[in-house]
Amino acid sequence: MRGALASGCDFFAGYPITPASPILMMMLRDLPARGGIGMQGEDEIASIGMCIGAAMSGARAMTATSAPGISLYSENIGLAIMGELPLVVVDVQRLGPSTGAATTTAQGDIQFVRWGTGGGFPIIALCPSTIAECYTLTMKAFDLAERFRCPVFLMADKELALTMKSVNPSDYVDVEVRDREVVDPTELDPPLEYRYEPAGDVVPMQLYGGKHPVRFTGSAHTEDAFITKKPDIIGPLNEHLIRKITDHVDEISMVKTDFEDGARTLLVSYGVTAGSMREAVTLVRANGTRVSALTVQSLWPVPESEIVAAAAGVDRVVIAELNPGLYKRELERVIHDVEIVGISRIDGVLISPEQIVEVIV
């Protein structure tokens, strides 16, 4: 919530959903008083849709669920997509599946929010793993909804969102939120809404509500935001919405690392699993065991780059995480020759640093 106030959100609207429901009680506290405005829709459908027409006014929209209004969610995030507009859904999981266990923590949707839209096209994903990330994250999550016009997820767990931490002030480090790049609404002839090729390229939007009259679909359109059906049409707008944030892996791509001279194991993390990774590694280190660590920040699109570099002269990589290996999957499509070892818990509890060094040792 404080990191969304940061970056100059001014409008939130969700929906009660534990453990996402402080965060809408916060916004509903805190934003009106520095002239935003806080909803509470009647569903999550009706939540994200306010946020999506919100952004398309001009103002900076967030929303929080987690995987029951996700699902929900799930349409407007295709129309947000579609759209290119600038969101930020922050996910704050719980184990599943369905209604599963409102206030016991998991990493239960990493896959979801990645294809939970029809299409397969991507989406950017980051995910802290201390409180102090949560705050610096939620302003990258700002900005890279800015950058590249489309909707960015936050994954956050039940323990980040309800565990009680004191934090150093100094631990939370701002982040630039870049203003939102928009046509000049006093040229006479403005810009097309959209603009296909360069393929990677981001085009300023058009401010909806203003002296000249924005067409929004979510079909497959023109430049002008006509509907069509034309293949030559239809081809290089997908190949826009996916290129706009595959081409530029390199800017969005967000890890820690952790490495140290000769080690034959690497251990790879994320979110609040990470912490237990950084404390096996201490713990095993004193025994003059050598081990790496990577922590992923950046989920989607996946970083590649990072994985494989900090994976190279290993002999064993390492992850843990609290699902049935939903990432795992990740590391084996990109990490080869390699042997690739999980850790999962889908029973509620925590992994805990000796799980990890059992397994390392």
Contents of the next structure:
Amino acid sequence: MRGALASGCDFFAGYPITPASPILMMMLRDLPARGGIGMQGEDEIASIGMCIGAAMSGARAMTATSAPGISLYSENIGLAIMGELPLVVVDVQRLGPSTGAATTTAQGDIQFVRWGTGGGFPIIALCPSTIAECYTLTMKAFDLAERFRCPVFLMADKELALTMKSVNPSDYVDVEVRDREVVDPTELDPPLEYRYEPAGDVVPMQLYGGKHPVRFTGSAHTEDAFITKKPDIIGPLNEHLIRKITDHVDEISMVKTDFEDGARTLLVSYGVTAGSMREAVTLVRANGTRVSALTVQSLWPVPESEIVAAAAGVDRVVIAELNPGLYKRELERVIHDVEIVGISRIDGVLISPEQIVEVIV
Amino acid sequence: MAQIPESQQKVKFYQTGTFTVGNRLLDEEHRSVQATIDRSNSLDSGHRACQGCGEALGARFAIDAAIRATGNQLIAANATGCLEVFTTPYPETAWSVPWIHSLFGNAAAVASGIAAAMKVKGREEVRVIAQGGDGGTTDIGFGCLSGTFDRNDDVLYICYNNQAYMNTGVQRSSATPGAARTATTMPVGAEPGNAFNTGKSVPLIAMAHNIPYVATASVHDLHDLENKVTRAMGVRGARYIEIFVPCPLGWGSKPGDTVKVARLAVESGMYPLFEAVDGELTGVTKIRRHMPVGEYLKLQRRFAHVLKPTNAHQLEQLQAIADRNIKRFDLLSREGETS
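Return the form predicted together with the partner chain of this protein as a structure block, the form predicted on its own having already been given.
Full assembly next; the chain just shown is listed first.
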């Protein structure tokens, strides 16, 4: 929440849902004093819809929910992808499916946000593993949303959101959040709303209120936002929606490494579980065993080259996550000829450092 | 107690001719469902509701009355919310009826599906009730609810209205009254609490669907509540009952004052009790002892700021709402009087 304010977020809309409600309540309390607006929708569909309208009109918008809310966001996430809107979506994960266990932690939405709307188009998802990282990665999320004009997810969880913890203020590291690139509103003959060539490029946004009537549509569209289904137009459109992210994975990839020479095992984790992994590393090394660790901060797109590099030379990769092995699938896709072991819990209990140590030793 | 002269008694313990629950002086026919030896205990003791929970009280009386009216041929659907959570924590359930937990926003639709399935299976004697709080009804569940009304599906939808999202930590809903403090409408600034001229009356919106039966009820008048549920179960098609259920936790009222708070809401005109058939108003419960709105507000900390001299304008606004209700529903005039 503090990260959002530091990023210049000036619009928030949300709907009560445990464990994301504190973000809603704090934004409603604190945004007006900073010249922003916080709104409570009548449901999740309305809340993210308000964010879409606000983002289209120039606001730096954020919303926050938990898994059942992401389900209701689904169609609007597609709209944000299709309309190329910068938007930050916080998913405070809880144990699912359905209503699940509202006050129980999980990391079960990792694949859900990636594939959560029709079409399979890429999104960006960041995952903080400490409270200080929530701050920093929220700022990073706003920056990436502006850079790529797309929805960016911040994958928090119930433990990070609802656990009271003392944090050293100096741990809150600021990230520069770029200004939105927009077309000069006084431009009488502005460029078209969208551009699909070169496919990997992102063009400045046109905002409402200038000299030129701006069109925005969730339908497949031409570069000037007229509805079409001509294959030679919507092919490049969809290619662009993919390539603008996949061509720039290097700009997005964020991992934290803790490598040790001669380590035979690489530990991989993310989010709250990475805390247990760090503790496990300390325990194992105290015993004289060499081990390396990789914390993935940018879950989507998958930081493939960083993962491959980290796994080079080890016999075994161990991934700990609070789901049935959702990110293990990505490791299996990326890493070859190395044994990959998953530690999973889906009973609402955190993976303990000891549980990880048992697998290593 | 018996020594106190009747004129000095604050409470009359056996008021003949009233509908005090359990009043054995009433004739058999007029006794409440709860007063009878064969009551069904639809919502059994031991659940985890807070002390003084109006919703628990309302749900039990409503569902018991429905069980009686249907000969125990009843399925209850339940939107996500306090009622769902406090009645079914592992390893026990308080429900003695078949019970389906839906999502937060689709209880009406799930109930429509149950009713349709019963029809297909030739089990139309089995009746369906959907239940939800005000958030699940007036906000996120509103689309599904309107659809159920629109198709006139054979469902009684009961909304337990405690005027905010209590299960998630007392956030404002579109049933929250003006000036009320919630976690998202804090009592700060020149207009503290929830904004006036917002929100909606789902009973009136339900009437606009011209469905067979709409009513409002309150947990201070349980006999009336039971009668309305019984009447609703006597007709087929989409029906809606909204029950006013104080929430001590969210409202900052004493658990022991739940019934009193509910009574004052009605007696002040803040919560009018009425019935409508086929979209037409057919009856209102007259106010027996008209109270100023301040008497209702002062029992609840969510309105504490309203009673400060600096916020006198908010008290006036709330009084004006009550006065408008009294006029609109003709809550004060007696038979033979002209209003």
